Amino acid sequence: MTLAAGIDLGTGAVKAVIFDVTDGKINWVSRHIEKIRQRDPHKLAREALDLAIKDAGAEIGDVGYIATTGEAESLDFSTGHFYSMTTHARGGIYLEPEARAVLDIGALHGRAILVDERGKVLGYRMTSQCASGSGQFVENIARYLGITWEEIGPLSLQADDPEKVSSICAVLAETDVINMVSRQISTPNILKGIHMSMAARLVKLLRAVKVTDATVLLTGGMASDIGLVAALNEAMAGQKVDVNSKSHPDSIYAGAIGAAIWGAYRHDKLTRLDELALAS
């Protein structure tokens, strides 16, 4: 058995996956995720890898390639590193083969990535770092409203008169929300308004990379927010963008998946070169 590992070190969480790549086949065998929560991310990355390997019923010696992405470039136990844009693109195609664009919405930013059927990046656009369109911003608002992360999406779907957040600056947007609470705007209407504002900016990114008549897969931590997915589809319909946005239960692992797949490809290529060198 030959294994390839992928580790995606993000701002909010570490994701690790293990793929069996024996005889050129790609089979996902295990995964593990750890929220960082002010802990040492490099130590968590190794723990996540070890647990994923254990869940696969394997040992570290069975792993032919340990690929990293995100902020994991300096991990001393990795074999190679890949840019997160390329790993999310490849991981997105693995999870949703019909997708021709990926919307990666993480803790600090959102980005639209145009891809082909192989996961090759054809173009991309990213939100500014201070924009109120990130997972960290939504998490801060949820904490202020006294609700859990899991409640955000379902509550947003209950909105009947959403109050849209106008500011693109996260600090000013949080002030907007505080004012909404003082005006007794309901939590569902606040959350739906936030989702509408985020969706409007994300649709602009998709338009900028010229995504048309395609399926878009959401990746990153915000992909599990069903309120945001609904707001995105509404925004696309409103702007007459012929695109269907989807999420996947494993969307948060897209970066790690892509890293593992690219790592397996590189491992196979290096192995073939070594065999040719020995044969000559």
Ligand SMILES: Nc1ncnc2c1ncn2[C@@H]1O[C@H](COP(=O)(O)OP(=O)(O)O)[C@@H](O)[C@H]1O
Contents of the next structure:
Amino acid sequence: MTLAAGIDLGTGAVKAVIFDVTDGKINWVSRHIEKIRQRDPHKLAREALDLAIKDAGAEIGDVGYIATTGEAESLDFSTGHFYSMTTHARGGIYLEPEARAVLDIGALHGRAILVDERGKVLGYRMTSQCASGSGQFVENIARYLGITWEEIGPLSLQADDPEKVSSICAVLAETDVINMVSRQISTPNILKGIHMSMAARLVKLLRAVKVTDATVLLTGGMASDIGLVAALNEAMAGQKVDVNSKSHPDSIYAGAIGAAIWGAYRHDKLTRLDELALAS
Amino acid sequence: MSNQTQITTPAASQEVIKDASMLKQKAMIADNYDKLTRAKELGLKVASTYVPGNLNELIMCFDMLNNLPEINAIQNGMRKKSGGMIMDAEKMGHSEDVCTYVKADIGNMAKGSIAPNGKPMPVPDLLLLSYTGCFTFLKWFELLRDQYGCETAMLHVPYTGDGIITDNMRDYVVKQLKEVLIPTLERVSGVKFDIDRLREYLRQSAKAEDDLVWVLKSAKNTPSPIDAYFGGVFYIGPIFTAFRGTPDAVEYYQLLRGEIEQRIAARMGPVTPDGDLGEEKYRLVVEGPPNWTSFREFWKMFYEEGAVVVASTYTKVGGVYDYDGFRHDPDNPLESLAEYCLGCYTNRNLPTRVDMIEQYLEDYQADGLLVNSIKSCNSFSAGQLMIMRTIEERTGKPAAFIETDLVDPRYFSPANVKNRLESYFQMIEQKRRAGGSARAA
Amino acid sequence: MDTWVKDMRKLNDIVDYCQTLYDDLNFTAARDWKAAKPGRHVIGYMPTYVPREIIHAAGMLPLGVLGGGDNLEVIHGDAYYQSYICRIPRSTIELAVTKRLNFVDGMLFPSTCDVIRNLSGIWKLLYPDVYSRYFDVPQNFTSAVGGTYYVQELRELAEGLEGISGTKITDEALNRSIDLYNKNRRLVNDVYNVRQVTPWKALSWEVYLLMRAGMVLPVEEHSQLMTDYLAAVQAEDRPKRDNCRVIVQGSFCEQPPLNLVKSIELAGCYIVDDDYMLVNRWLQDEVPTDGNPMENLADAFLNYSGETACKYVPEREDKGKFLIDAVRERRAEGVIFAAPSFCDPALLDRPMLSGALARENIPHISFKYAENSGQMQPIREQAGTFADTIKLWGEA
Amino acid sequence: MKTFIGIDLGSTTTKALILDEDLEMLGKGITNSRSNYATAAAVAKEEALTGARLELFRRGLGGELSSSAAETLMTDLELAIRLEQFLDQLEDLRKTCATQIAPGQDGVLEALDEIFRQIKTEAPDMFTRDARRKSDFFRDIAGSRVMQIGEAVAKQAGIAYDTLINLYDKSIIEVENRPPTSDMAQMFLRAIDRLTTAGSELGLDQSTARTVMQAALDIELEEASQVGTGYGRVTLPFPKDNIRSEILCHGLGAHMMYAGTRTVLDIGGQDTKSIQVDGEGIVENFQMNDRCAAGCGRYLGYIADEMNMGLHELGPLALKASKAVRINSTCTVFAGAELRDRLALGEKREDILGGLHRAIILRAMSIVSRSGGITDEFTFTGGVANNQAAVKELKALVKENYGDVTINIDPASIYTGALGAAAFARRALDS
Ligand SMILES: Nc1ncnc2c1ncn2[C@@H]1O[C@H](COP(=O)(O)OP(=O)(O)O)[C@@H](O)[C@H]1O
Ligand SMILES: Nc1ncnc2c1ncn2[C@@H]1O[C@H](COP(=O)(O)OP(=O)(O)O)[C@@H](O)[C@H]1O
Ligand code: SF4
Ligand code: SF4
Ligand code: SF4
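Let's see the other form, the form predicted together with the named molecule, since the form predicted alone is already up.
Zooming out: every chain and molecule, the one shown earlier first.
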């Protein structure tokens, strides 16, 4: 049994998973997620790992490769590090083998990643400087509107006359939203407007990596926002981008999954190299 | 947003500006687009080139049509189509940071380059890269060449870094005309170059240029009969584009001059989209190109407050005729073409641009300077704050700074611009009340 | 001559010395050079290319001014530039108004783009009494047309410099200077070649600092420094990492922060070629040291200068060829386009170059930076993913 | 008596200020703009009117008290009234939260009541003379207490913390948008009663105090004219003639505070402006930040949120910085990311905060430079002038760049725009 751990240290949350990879068979054993909320991320990462290992009924010594991704290059207990897009691509293919592109929308940025069936990154695009299309922004607005994270999606779906958010900057967009509230625009219409403007930016990313005619898997925290998913599909239909975007209940783990799988792969390779060395 | 009232093209705005000259220009433009889009069936060759330093008279010598991508971008800006085109270009991999004229053009090309008359533009037979006053032109035509794969001829016009046209510069341009451009044009068109034909066109140009200068200078009257920025962009149309050197242009400027003479006699202010301007409250000099995507909204912020632009630098990008009296000269045809290219506004160094603006402020008795800084255009914008600062120091007149873009609607923030303009006008007003700089009656 | 150069053999010392020069926003080395002998003059120049040979032949020190980097607090510079203009002109202005350039006797503004072009005008308005020149180069590359024009431009430049020094620049002096710069270019190429072969020994950020030193040191000293570096680096034993090999493209004007150069390497990419400080390598071949030096310089410019976004490429097919050749010669596995934000030349060039690379199946990525970018995380992520992809899926 | 009102509808805060005919200030009020603009204006005005009554009371006291005793009394009076208002709103919040509880949520109401009981108990301590509050706004004070106490209460009661917080999130906007309803006169008299019995050492007997207060309350305040300014001024229900640009108002306001002012720097929530004025307070030149909101007051707001601190606490912590950390990006949105980046690198919170404050002021200094620099007296206004760390950096940078110029910072600098507006209102009467 080869156990590999994947840890995705994000800006919003820490995700840890344990995989068992034996004879090419990939098996997901356990998982743990923890929101960061102004705590020490490195400590949280370690805790998440320990909890996941415990759930797997194993000990740290059983884990052959601890792979990190996200903002975890300097974690001292990791065996190796893979960069986010590498891992989201692989994790995406694991969750949705049909996917040929992965759209990762996290707390601060969005990334569109073009992949092939083996999870190889063929191209990508990231949102630049301005951050109005990110989880953090939606979270702030939700707080301002007095609704919870879970309510965002369902409310957005109820919109009948969405109001566009024009600003490219999240700060100015916040003001836009404040103005909307004072103009008595309904909450669903505001949320839908935000989703639409985010969707427009994300579709732009997808087009920039030249995704056509494919299934796109949404990963990262925002993948669970059904309002955004709906807005994305509408935007793609509107722009005649012939893709089908899907979400997966475990989307938020995609990075950690990819890290674990690549970790197992490297572990295998390194062991073989070692054996070769011993044999000679 | 009310779309019905917007100006679509200079010509289509005739319900607003109904003068004969406007009708004439409309017909000229329509006719030109008609010719361009039917070039293939008419058996005419097309050269694409730029407004600053355009060699219209020379192009005409080879029976070729002149297509100007910048003008197409403006047209698309005014019809609110440029936004989508720019985004298309960005999706194709062009950076958010670069000049939006280029992106509007490239986005338009991807859509099949539809002319304002709804028909597709022909693929040009020649890209005439006259590189005057803007470095981006060079890249722009490299990009077009990459797409079209057609022949390209480059005319490098040196920048007048010391504020003067040196013999070396003039010789260099003339030599390129002789050894690169004319042979290429001959080859592409199959027409032999005839210098006398060029002389005749230049003679027509000079005539029209005289009248244009008269029109621009009419703004020295109080009240000014014209708006030299918002109206000005219409007045410069023919001379900046495919008409310089034609009898049509000569006729247009005569008509225009006549109309303005009447306005002066009647002590009338400029025409605006909402009719004649009421009281003239502020006289401004404007530096920088206008915003095309919200042209009318932008203009309204001025005329609503009684602000008239009496001189502008944008109306000099396609040739500076008033400041030091340049005219196309039939007696020195190639040299005068070279000097024309070298003397366009954005090819002049910053100190000269400052001198020009200073002189405008004085000659036109303006209350102050307004800088419209364009995100896209480094050629204009890099250094405008220095221009503003120097002008304030030298003249003591107040200046203001706003930021928009030519054809990217995302960079026109009406509330922001209005806020600054209002503050500026209130500031001028407050100063006047305080008895400081009383306006000349 | 300067004895300290001879004593300096250790790699650390060389790199530390370069770092000190790099960090010094007061240009102390150049100030000291000028103060050492009465009558010395310093001529500043901006990227990308000026013929330093002529400045040298006038007995002057050419001083490369490449902005303020990430350690300069820019206050007044922002008063001259809108937010959508790149950073190098504003930090250069900051250097000037904070009197850090007050010992410079003249400034040259090459024809890189409209921003630098207009900066020349700002300089004239701010410092009407200091010699400054917009230095134009031809975009027509035939000797009879562009060449004639350029030779005259070079002469006018020489006359301008003579006006400052009061002495004539002789052909002999100019040929001597050309010789020194030929040697300097050879050494620069040697350093690049060593890095190409053993990138784990000659680390990119060290090479970067070494080339930067050439912006502020007299050419003779810079050549000596490179000779020493070459010797020291061969002796060095450094671990070879499992990195991929890339070329960095688009950083020819505003410079990336040093951390960016380091981050690319940290994220798993060895840089085997770049276009930082092009002036060091602008002329691709030796310039003859006999005959008419002005014509020789012009000739070299017309026929043997590298391709960059600031230069017109007359033939469509040739666009990007220079880069593709470099990929082949340097055995690079990919290209990183790293351009300054708001840099029209680099960013407008990019789609054409990336198109050319795509046709050749050469992997590439692109991002933007500013000379004072503080956050390296997105850069590491992109470069890292690129390296991951090449490593996990590369041909090997 | 005739009064003149200036209202500054800012992007983050709304300020109201009342002047009398002699341009003497009667009262001022402030609230956060994060709600309906009209309500914000009404709330601020209400507070300014409260202040005006207090001022009239002070004037009415005349020589009854020594000046130091009068000062003490006024401070206490103001605090007492603030406390009354706070308790009013707290009760409103409790009721509103209670209505939000979904059916079947056992124990939530009890937990809620417990939280509010605790806040109510500690409230008097928040309004003593030397108490340090996180903010002056009900939203912030109540919010931070609900969260802190809520955490403990939730744990004890075995209820999800999120459930309780969601109730608060949903209710606060509603409560904030309801202008105070209580009877002002009664509140004043109640407060004066309380203070004069307890503080007999003031040497003011209760009946005199009551008479003076009653007299102050009886004066009719006629609203002669009102001028609006600020970001939201176009949404104000005033005729166009009664609206002035914030540039003019800040210029005039600063001139009224310090007649020698030639340069005014205003850092507000979303914009930074530098204004040059002449000896009459007339604007000669101004520059503002561009569309990017980087480096303005909201930036500090994001940072405070990120660090889970109150706005008032940022400055004091930054002042403890012992080393300069260079922060180059002032993008508001990425401020949090940069902060985490630095914390991960092992930098200390106070040092990073120091760097962030410097970054903001550097940006402001650029705008000052753009408007023509500083020649003579310099006045710093806007909300950020309340932040001591920002002020410290500013003073240092002004000195470095412009030498020894006089720097004015009024404790009430956030009201500068409203003051200018009120002065314009006064002028309108003359012309
Ligand atoms: N159940 C959830 N609770 C809270 N936030 C969530 C949840 N699901 C998704 N999110 C959103 O996802 C973001 C975190 O997404 P993630 O992909 O983990 O980002 P990162 O990798 O940058 O941390 C949060 O900022 C939040 O907006
Ligand atoms: N007491 C305070 N301590 C520190 N900062 C404050 C304080 N009050 C306000 N601020 C700052 O001032 C900003 C609001 O300034 P203000 O001038 O009211 O802006 P606006 O007019 O745009 O609403 C806030 O974002 C905050 O950063
Ligand atoms: S940079 Fe300016 S002059 Fe050049 S193409 Fe763009 S808009 Fe035109
Ligand atoms: S960085 Fe680019 S845009 Fe800026 S000055 Fe240099 S070449 Fe020009
Ligand atoms: S516009 Fe907004 S998001 Fe963009 S850089 Fe500025 S503050 Fe940041």
